[in-house]
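Just one chain follows, in the form predicted on its own, and it is written as structure tokens.
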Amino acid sequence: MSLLKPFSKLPGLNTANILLVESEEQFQQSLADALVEETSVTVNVRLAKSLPLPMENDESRPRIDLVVFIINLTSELSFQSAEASLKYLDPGYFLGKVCFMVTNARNASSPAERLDAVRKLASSLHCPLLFAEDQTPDGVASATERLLTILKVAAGLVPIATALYVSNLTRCTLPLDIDLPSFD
């Protein structure tokens, strides 16, 4: 069990590598299938339920350009797994190479406190927070498009743009009244 480091390996030519981390694997596979269909660059998708990654494949594992934590708001386990996995990432990843993707935000059974906790987590780490609809093909396509944009920058495939710059533009920020009780 070691830290996953962003710059420990050389990048591939015209290649982007993404790691999708989701404890329940509901949305992960459909998103991975859509990402692989990208034609302008070669996208390699790695799937994991949680971090740390196993040590036996460490030598053959490519450099991971972007780590995406997929959090299902209807599941407390999903949030806890993502939160526990963060300690296995090198701090260099938090310079524009990590983002959070939330599913089921519109679901009435998802507690508002969990969404606030995810927003606080993303804000404290200065990471982008994306919302995705995982039930429809259009929702998966939209999430794929947003992830590909961030992935291309994180992999260094977009001239004059860096992952840190894009991360600063898209990071999650909290309103000053997030800790005040709501009057709903």
The other form holds:
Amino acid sequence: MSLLKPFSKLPGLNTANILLVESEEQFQQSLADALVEETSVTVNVRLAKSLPLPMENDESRPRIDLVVFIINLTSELSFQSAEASLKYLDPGYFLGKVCFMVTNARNASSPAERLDAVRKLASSLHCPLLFAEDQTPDGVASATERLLTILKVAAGLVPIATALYVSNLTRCTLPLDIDLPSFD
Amino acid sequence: MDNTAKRLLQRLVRRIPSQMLKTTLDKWSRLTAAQRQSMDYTESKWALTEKLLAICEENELTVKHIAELEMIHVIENPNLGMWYVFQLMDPQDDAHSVELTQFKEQFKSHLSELIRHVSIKIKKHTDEAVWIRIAWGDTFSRPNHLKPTYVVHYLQTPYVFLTSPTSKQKPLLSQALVLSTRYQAIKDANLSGRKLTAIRDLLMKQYLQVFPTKFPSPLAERNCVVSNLHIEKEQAGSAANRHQMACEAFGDGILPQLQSAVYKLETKFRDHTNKTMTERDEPFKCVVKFASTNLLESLRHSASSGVASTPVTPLLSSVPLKGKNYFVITDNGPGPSSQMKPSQK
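Having gone through the form predicted on its own, I am curious about the other one (the form predicted together with the partner chain); can you provide its structure?
Everything in the complex follows now, all chains and molecules, and the chain you saw is the first one.
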């Protein structure tokens, strides 16, 4: 099984590589365009629909510092595809190099159970859970900023901070009443 | 002018938007230059109607002339109302050499033989389409101009497009069409839609067709749509594959705008987890309807984005392939056998 490994390649100088995994392939494009605008660091963005990644690209692929799973809460397919992709990541990634980003959380058509399921998934894997708004340029910009903060740490470009250390602070935690029915 | 003519004119002025009223009236050319000058198109519709009624009284126009005006309007705007497609079957030897005058005479004479009071107007449009407007009456009453049927036929093709055919009029119309076009039968083509141009383009394949090819593009640069050197798509190969298969099934570029596809299922219920339903012998009848502002575009996008599995299932690709949007699926044999209820007329 072709697992994506975190430390099997050498890092680049002042470079950060991010992999965006999204079943719908929409938000990742606008995020990618905003991420490469960053000037202090060279950001390389790889886009995928799901894992595993094709073997043909193994040679040319740089070391991936951060894997972001983008889940659209209005689509069950999106969640299932992200969940199925998790098993193609080497466990070393889950020490601060994986992040979940969720869109359409405020949309009336996304069921609360799905958000709870994503929360449980993120907290069981000790990963941060970010909420993003993908329809406006402002939303894309703020999501980009947050991703860049985590990315720089995961790529080792921030002195003193490591991915594992930061993930301890940013990881998703479950509220105590998550299994109780909500008031809707 | 009698009541019917007045009502027809009133309805027509209501329907035609003010901007188009001037051009339509000019095309009609039943008003003198002075009368045309006196029409002020910025007035309200009510005022315009009154004006037009007065002018038509002056010119002693009858309901037949108003019907002409309606026909001009419908020919200019074929994309309103529902159109149903019928296909002529079994051409006789001289079916391919039927030309316009022959068709016109034959159709008028056959239809008037079949039904006593009927008003027929035939017009040939610039794009080789023959437009027929029929107002139906019966043995006792005059033709009803308020509920006309429009028929469009392209000579030398077996397709006929109808608006609002009622069950009483269909057999008479079919008979007249079959005799005047020198075919032997006519059947329901199971295609319907709001836009005449769209269903015509679908049937006559007037959109970009994509043919299966092993090497889709000789130049590798054609498939690269990334905006930036730093962005790279990992699965570009399979995405291009999916896109190619979706385009092969549905076509490339702008697709004709179909609004819906209906599948009537008469197959047995199949679900391992539900024993009670699976044990029944009778087929499980249900109707699945896909609706969209541009159905073919939606289906193509769902195939190229991976929501619908590729290669595209014949159930979906039959829509553009066979030019139908109503299917009856039964259990006989492998794959969807869309058996039409033989509606021979």
